[in-house]
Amino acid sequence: MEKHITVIKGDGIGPEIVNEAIKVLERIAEKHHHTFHYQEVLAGGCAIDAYGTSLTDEVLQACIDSDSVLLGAVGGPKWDQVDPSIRPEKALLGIRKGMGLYANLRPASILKQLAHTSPLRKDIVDQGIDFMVVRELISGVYFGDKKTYEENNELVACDQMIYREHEIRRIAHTAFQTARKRNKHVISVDKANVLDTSRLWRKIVHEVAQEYPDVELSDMLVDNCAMQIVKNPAQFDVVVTENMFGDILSDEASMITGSIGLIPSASLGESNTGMYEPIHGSAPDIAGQNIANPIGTILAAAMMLKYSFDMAEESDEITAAVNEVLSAGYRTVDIMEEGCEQLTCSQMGDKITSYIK
């Protein structure tokens, strides 16, 4: 099978971690007789330096035309003072919108080898942490009209939050379909006691639920959800919520697992094409030192195989290799502990590749 992958290495440690993910993908291609074609393009801060903007039309078209996009990380202090309209993060929003990637899937699971690194109490962690946050990605307050103006001799800022019925309906379907592959329980998170958008959200999610009688649905207010994630994460299977709430809750969920360097993310649309990336940032303070943790990016590549390429077996092989490497006591510096062997970024990529039998 042949697949075309647009590669955005990005800024900071992005090139280092993406290189290791490609190394693992090439091992999978060799073993299963696939051919992956890579087209490397610039987006983010490096694109600002090269083109004067974080995302060109040509790069966006390359993403749209590909079978999938593999992304490292974008941004850094170097570009903090550029025009807000071209900041590195705008590239991500532009790609998501241009590709129609309305659903962000972010797993929050704790590897047994690293369970002791969670900031939660052991008795809470022992109950299990394994859920998926399904976040609506291209609507809501991040994409609404924004303005700052003067009124009665003071500045006023306004950000508009809009949700349309079809936008809620499609993300709800994604959540229920995801739950069918897991433990068949969806918790819909909103602020229906205050927001009209949340009241519409709840109404539409409950309508969609009628099409999935085998999946249990419950509602939870966002403030309560934030508390429950640290109090009793074992209750969650699939969490579906709007853009801003999902942004905050998925970051919270990532921290209870012990290390953000291990967590991948998938952004999906109507077609199988998606964008896959680790959840961490560009970490410019350690860029070029070959010490970054590539596991989140490698697992993002595994998600790409499963969700975009229908290669579940190959995806599972990568995940199994990561688990075996960690069980054997190999660590990068960010998760290093006594009795383990420390590896560089490239050595970790080599080790995981070698464990794909």
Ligand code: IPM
Given for the second form:
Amino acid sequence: MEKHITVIKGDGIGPEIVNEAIKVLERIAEKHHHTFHYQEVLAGGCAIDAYGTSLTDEVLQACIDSDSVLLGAVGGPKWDQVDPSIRPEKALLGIRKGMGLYANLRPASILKQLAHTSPLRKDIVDQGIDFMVVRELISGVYFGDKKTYEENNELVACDQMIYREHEIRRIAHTAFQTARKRNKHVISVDKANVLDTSRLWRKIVHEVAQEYPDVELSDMLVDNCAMQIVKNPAQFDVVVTENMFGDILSDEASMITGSIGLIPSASLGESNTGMYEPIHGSAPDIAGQNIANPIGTILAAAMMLKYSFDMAEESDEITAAVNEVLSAGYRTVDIMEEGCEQLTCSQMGDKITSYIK
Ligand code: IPM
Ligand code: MG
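Now that the form predicted alone has been shown, please provide the structure of the form predicted in complex with this ligand.
Full assembly next; the chain just shown is listed first.
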């Protein structure tokens, strides 16, 4: 098969980690006789430096026209003071919206080799952590009207939180379909005791649930969910929630796994074209030192093969290689432990590549 991948290396450690993911993709291409074409484009802080804005129309178009987007990370302190309308993060939001990527899948699972890196108590971790956060990605308070104005001699700021039925319905379908391939339990997270958007959310999610009688549905308030994630994470299979709750809960979920550098994410819409990235940020403090953990990005590339290219076997080979490398005791510095061998970012990429036989 032949696929066109738009590559956004981005800022900070972005270029280093994306290079390793491409190494792995090239090994897969060679083994399975695929051809991957990479079109490298600038978005985020580096695009502000080059073009004066974090996302140009041409770059967005390149993303839309390709078979998928692989992204490292964007942002950094260098651009903290730029105008909010062109901030690096705007590039992410613009690509999500422009490509219609309404569903963000963020797995939170703990590999047994790394269970001790979790900040949670051992008896909690031992019950298992393996769930998927399905976050609505292109509506809610992120995309409602915003304004800052003056009233009675003081500044007032307002961000509108908005949800339309169809926006809730389509993400609910994603959640139930995801649950069907897992343990068939969806927990829908909202703040229905306070917010109208949440009351609509709950109503629509329950309507959609009628079409999935084989999947169990429960509701949970977001503050309780934040507690339950640290108290009893084993209860979760699929968590579906609105944009900002999902932003916050997915960070919490990744943290309890203890290895944020290992977690990928997929952003999907109606078409097969998606955007794939690690969930961690651009880590400007360690950029350029060849010590970042490329595994999150490598697993993001694996998700791309599975969800966008229909290459499940190839995807599983990458995941298996990552597991074997960790089992064999190879680590990057962020997850280093006694008795293991520490590798640089590029050595880790080479090692994983070499385990794809
Ligand atoms: C994320 C990030 C982004 C978000 C930021 C960088 C805009 O935190 O992908 O979770 O809030 O969606
Ligand atoms: Mg976030």
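Please read these numbers as outputs of a predicted model, since none were measured by experiment. Positions refer to the first chain, counted from 1. Residues that one form lacks are left out of the comparison. Whichever C-alpha set is largest while still superposing within 1.5 Å between the two forms counts as the rigid core.
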item: Shifted regions of at least three residues between the two forms, judged by C-alpha displacement of 2 Å or more after core alignment; value: 150-155
